[in-house]
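Here you get one chain, nothing else, as structure tokens; it is the form predicted on its own.
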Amino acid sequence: MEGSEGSQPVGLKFEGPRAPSENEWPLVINFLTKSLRPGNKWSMLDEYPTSLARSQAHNMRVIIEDGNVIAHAVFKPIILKTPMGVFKVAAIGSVVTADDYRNQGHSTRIIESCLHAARQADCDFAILWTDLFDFYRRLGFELAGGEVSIAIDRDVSTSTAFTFNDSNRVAADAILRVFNQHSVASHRTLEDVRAMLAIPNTRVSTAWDQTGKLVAYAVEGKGADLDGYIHEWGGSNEALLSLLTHMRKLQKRDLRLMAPAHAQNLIATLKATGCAEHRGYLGMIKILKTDSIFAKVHRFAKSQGINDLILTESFTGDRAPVKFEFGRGSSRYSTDSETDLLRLVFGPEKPSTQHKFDGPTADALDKVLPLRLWIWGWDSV
């Protein structure tokens, strides 16, 4: 099958798609940088260290021509915990064919052998960051999840019980500590957290407090990308605030925080003080095991004390749609569209929105979905 593991070659004279070797990983780095960051001082292994690391080769995909790579991509498995559960995540990036193949079919197969590669992992889904949806909705993704971007514009403190510091040299330890507090966070290691502090254009500022502990930190800018965005931070509201209004006096410029929709009383307190939000979708997102997922919501939905949920994922034939059917007790409602499948547990909606439930439905699903999912920017690809 094409895009799958093990396919032929494409034709007669591509190879792939596939993981590249050991002695074509070099290449591979080589161009991506010249394809996506020419004129850089760095190469894209810098920028994104985690994700196009040697270690990570095999979860890359390659076609190529003569021994030249024409096209990649790479999916990332990102373990993430949530209140909801650990669900494995691949996120896609690195997606680039070079000019002079384009319009040939290449970045399907490429993206379709990731998928492939990502369900081989038991990934329970996949999301990517692009703006060619269209393009993207052919491979059943979809706009989904919830974002918020706030902008700060102006201070948003008046506290002086922190001392702040503005390097990246900082113990990844502490920066860890601080991360591993969030409700919604991938699982990383020290090493992780060391190369990522190590990538090119980030600024990273911290907040301690008056024993020398650090209470917050927060990331602008990340190579070439988020460059006044704050996409990474932690700590306490109170020492975050006064980590963000530090930072937008020492930058002398307006910065914006993304945030997830489920940092509620971070989002309130800003809006408090007259900062402007604007919401929309995380990423691009493609369920690749409904099981796994409703399983995980079923879970949930019994520690809340509904034992009666339903969403279930029904074949009714070989050419018959997939069936998918929600609600709760003799309540059901039914859908044969992905998309609607996907905004229900992803979001950014509550389901009561999205469907006229009747009472005790809505209550049910809205207690428990859309499931709190946030990506961080520096697990970004």
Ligand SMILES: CC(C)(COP(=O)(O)OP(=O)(O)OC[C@H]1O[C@@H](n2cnc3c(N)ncnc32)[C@H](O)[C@@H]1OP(=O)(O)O)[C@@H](O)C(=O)NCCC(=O)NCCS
Contents of the next structure:
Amino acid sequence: MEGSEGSQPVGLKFEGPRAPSENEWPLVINFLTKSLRPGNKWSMLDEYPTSLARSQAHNMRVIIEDGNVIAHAVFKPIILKTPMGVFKVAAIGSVVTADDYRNQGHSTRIIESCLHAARQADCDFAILWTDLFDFYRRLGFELAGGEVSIAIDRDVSTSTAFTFNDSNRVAADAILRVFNQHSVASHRTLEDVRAMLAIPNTRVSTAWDQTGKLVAYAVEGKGADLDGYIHEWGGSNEALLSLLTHMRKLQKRDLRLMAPAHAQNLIATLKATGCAEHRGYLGMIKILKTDSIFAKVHRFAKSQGINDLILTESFTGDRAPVKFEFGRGSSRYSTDSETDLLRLVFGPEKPSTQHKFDGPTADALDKVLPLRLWIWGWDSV
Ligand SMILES: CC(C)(COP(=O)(O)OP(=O)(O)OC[C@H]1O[C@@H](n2cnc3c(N)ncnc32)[C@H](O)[C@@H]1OP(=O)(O)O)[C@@H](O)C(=O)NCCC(=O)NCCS
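Taking the form predicted on its own as the starting point, write out the structure of the form predicted together with this ligand.
To see the whole picture, the full complex is given below, headed by that same chain.
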């Protein structure tokens, strides 16, 4: 970058990207609140208590000019339990450059720094939620993974077996117990759940059985986002459907439930009652550790009795990947496109609908992929 005559070259006056120091952390929160939530009653820390906490400063990246923060992004490492094994995911968020400093490459450098740190921290892949698709495509992200949203625009249960409570003052351990029953869920502590229950504009409703046990919960709204969306839920289908019916009556409006595609029973039941579904992408994803993901896919394939699955990456002499190979036995398919690989691994479509495979290969790949991935709303950054 060239400076105009007599001024410093622009590149020299900026510090970073780097993690903010403990002392700088309040400046970062102020910058984010001013830039991303002007006029709101709460701070960005209230809205993202787990990713923007002071203890997470080492995962933040800032660019500083004359003591002022002018650009920021954070990555939150999430430990995700799935049927295919445990994945470490870097969720990237709060990406912003101050108005007067845009289009100078600051966010690009900050995100690259987050990705570098996420790789160093052994994250398997990075994910983010945005509508700036082309901006993130330049950085190697692509839309992938599946998300089903279902209109809750009618009664979806007639059960009278449960009682309901509509308060965020609910025992965090009861919520965590139900949350941990999900087949795909992040590692959360009681402290995390307590912090999430306090996020502004988060409305939590719970269903209780006749013995006084919490059997389902659902969360609608989160800070400035997700108004009208139930982005977190858990519990038996029967209790949850009853709770959804209750919440719609309580709020006197239709709601939308966000669900992973693998919640097949719930989705099928809601569709059978006439609720419309919409299928979209989970987010924008970038693979960071191909070998680690491939090892988990292979291990899972073996557990399913598939011992000859092929999923490999070949390199040229200078370690630049030339192609990815996938298939089964002697049926090999190859691509040099990271997007092809991303969609094969994360979907949302089945492998057999993406490529023309022979029968046994299609069966094997469809049994294993796409991997069951879901990030619950409270974990999104
Ligand atoms: C989106 C946002 C973060 C981008 O920040 P930025 O620092 O301007 O980003 P960059 O400069 O790295 O890249 C932006 C553009 O500048 C261009 N650019 C990159 N490096 C450049 C450089 N050295 N010189 C000039 N332009 C450059 C890029 O090509 C890109 O152009 P595009 O419109 O074709 O994508 C910023 O506009 C912003 O804060 N928006 C409001 C908050 C927001 O929407 N955040 C994203 C939430 S997911």
